[in-house]
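Below you'll find only one chain, the form predicted on its own, shown as structure tokens.
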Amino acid sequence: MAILSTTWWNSARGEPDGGRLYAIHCAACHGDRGGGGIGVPLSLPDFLSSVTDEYLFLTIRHGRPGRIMPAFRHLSEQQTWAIVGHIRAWASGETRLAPEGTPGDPQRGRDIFARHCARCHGPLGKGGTGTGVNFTRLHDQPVVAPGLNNPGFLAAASDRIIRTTLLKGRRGTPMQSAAKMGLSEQDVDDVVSFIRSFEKSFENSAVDPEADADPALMVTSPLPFAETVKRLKQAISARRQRIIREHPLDDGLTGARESGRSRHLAIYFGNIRHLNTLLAIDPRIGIFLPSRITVMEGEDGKVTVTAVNPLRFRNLFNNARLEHTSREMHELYVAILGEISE
């Protein structure tokens, strides 16, 4: 991919540049032509034609919470509208939403769900497993569906766009229309009722305590340097974890190393179960893997150690998935750093 330009602004034009923000801020997910890729696809055909310009605006504004999309409430309104624009650029035709329907049963559309929606979109509408068109979803679907569920998605979508693509289907992914699905309008009408009740659930939402955990792990190591390596190699060999790589930070910027030794040293270690269960859950956290515990001896003399901190993995990332996995790695590296002093 060619290096571009963080200018967004279309001098020429006076605003602006939505190409050029949708390349800095969602190309890396959704694709250069919006085909897909850890985020869903947004150039199909039967997505830009059942969703508004204000579902697009809203959806970058307020994210989808807990499941990969950021929100980028950061960008002003311009900025926002001009990608939005980029996007609707993509478009065949003309958006073209179902008429208003009737006011449905949300407990007889609970039951019509769990029938015909849940198996994609999960038994409580939280959305598939996976990633994206092509890194970790389940490899019989070519898409992942979203999540329902969501504050993010509710508040984009209103129900005439729900009972849309309900209505007509999704090609190019599982989504089916109701008339394949043998489903009559009223079928449909009660399904967008339930999704709709899922707002409720949010009402009283608690703030994750979590949000502001510190972004590393840290602690002053009572002993040497080279005491508190090999200490550290004995604690991450004594819980099953394998020792990939030992990386002198200053490898290569700096001259040779005084009596041999380096004063900057980074472990690299993992489990390999471990490991694939996150890059599975989120490829993106592949940056942070395999786990490294940086050792740091300044020119006092003072050792320290530090290690990112996984708590924040689910918020940087904006994945709900990586709770368990982050607070196992948590205890993990908090166990093998309480070590050090023992």
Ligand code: HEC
Given for the second form:
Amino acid sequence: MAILSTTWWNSARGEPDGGRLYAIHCAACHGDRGGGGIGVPLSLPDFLSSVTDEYLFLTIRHGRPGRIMPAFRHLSEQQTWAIVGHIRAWASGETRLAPEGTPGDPQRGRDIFARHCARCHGPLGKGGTGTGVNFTRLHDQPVVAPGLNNPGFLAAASDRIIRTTLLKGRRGTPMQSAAKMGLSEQDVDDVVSFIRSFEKSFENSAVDPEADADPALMVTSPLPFAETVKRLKQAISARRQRIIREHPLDDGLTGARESGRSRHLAIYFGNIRHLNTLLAIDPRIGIFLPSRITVMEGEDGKVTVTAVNPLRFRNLFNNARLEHTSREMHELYVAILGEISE
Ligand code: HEC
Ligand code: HEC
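Given the form predicted on its own, state the structure of the form predicted in complex with this ligand.
Following is the full complex, with the preceding chain placed first.
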């Protein structure tokens, strides 16, 4: 992939502020100064000396689909380079990649991977599980092992970067050097070829069909406001969801209610089992829970009912493990909205 702009280091005043962008978009997971947290550390010398600026740029752009690391496609190239510059400034040393290897034997690499790597990176390189911030992390592992069988990782990392990472290891993390793991240079080349072979399995996988799913589900109710609310609550209860609370959104603030011109009510509901499943998969989903459906009556008397489209969750979070649950929630919402839309 061609990278057009490499001029972040010339950034004159008025250009994007990498430190600020980092604080907004990255610090919550990677730490204020790159020390790590939910996300792997970014400031370690072994990391920064093993990767190129292009690797950092592409990692930010693509994220790691199916993992927690989001894709930041909405940042401009300039902003992304500014963040790269900010990360770079944490280490004084320059990037020193190991020499190119020779093409290895992926079959042999597969066996070596199973023996030496799968324990942390998962059987097929899918990556360690959990978010790293709660009990889902293995206690002896302060950093969750990244997914290697991952389109985002493989798009960003050249063979040479993977080779360098193996030869050098990453001091300060559980990732040891090949020498410490008892691997020869030939073993390293074989494993690199095996990791590269994962790419074949992405070729036929279609682009995420829901990437452009509407952010909201919305229907116009044929019933008046109060009737719509009543019908919705029945539909929610009929599906073994508990109504947690109802919250008038513009109560008292605009006086709209007194004037009778518009009404706006949020109905919160949920199912404890569902809630816990979702939170275990990804605690960040908490910002969307409990489920919420809002009913609004406009000045023209038209009543609309809206909900966040759950199919958007997993795109937002880049977490394929949310797929099943978000589909279930989508069906639930569609069924509930369906009861007032005929
Ligand atoms: C004890 C657990 C453990 C073992 C065993 C292990 N790794 Fe790692 N590996 C990690 C962790 C943790 C990281 C993240 C390090 C960091 O934060 O920079 C990592 C990082 C990597 C990376 C860089 C990935 C990225 O996104 O930057 C590669 C490539 C890698 N490991 C390959 C391997 C291979 C190949 C093997 C087997 C030969 C192996 N690892 C064995 C835990 C492990
Ligand atoms: C919601 C948490 C989260 C946010 C926000 C986030 N990351 Fe990450 N990031 C991760 C996780 C987790 C990984 C490890 C990927 C894996 O587990 O496969 C990662 C991996 C990375 C890597 C690869 C590290 C390596 O060892 O190769 C880089 C680089 C990175 N993130 C940079 C950033 C930058 C820059 C931002 C802000 C623009 C950012 N991340 C925002 C969670 C996050």
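Note that the rigid core is defined as the largest set of C-alphas that superpose within 1.5 Å between two forms. Numbering follows the first chain given and starts at 1. Since the model is a prediction, treat every value here as computed from it, not as a measurement.
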His25: Cα shift of 2 Å or greater between these two forms (core-aligned) = no
inquiry  = Relative to the superposed rigid core, does Arg73 relocate between these two forms - that is, does its Cα move 2 Å or more?
reply    = no
message = Using a rigid core superposition, assess whether Arg240 undergoes a CA shift of 2 Å or more between these two forms.
response = yes
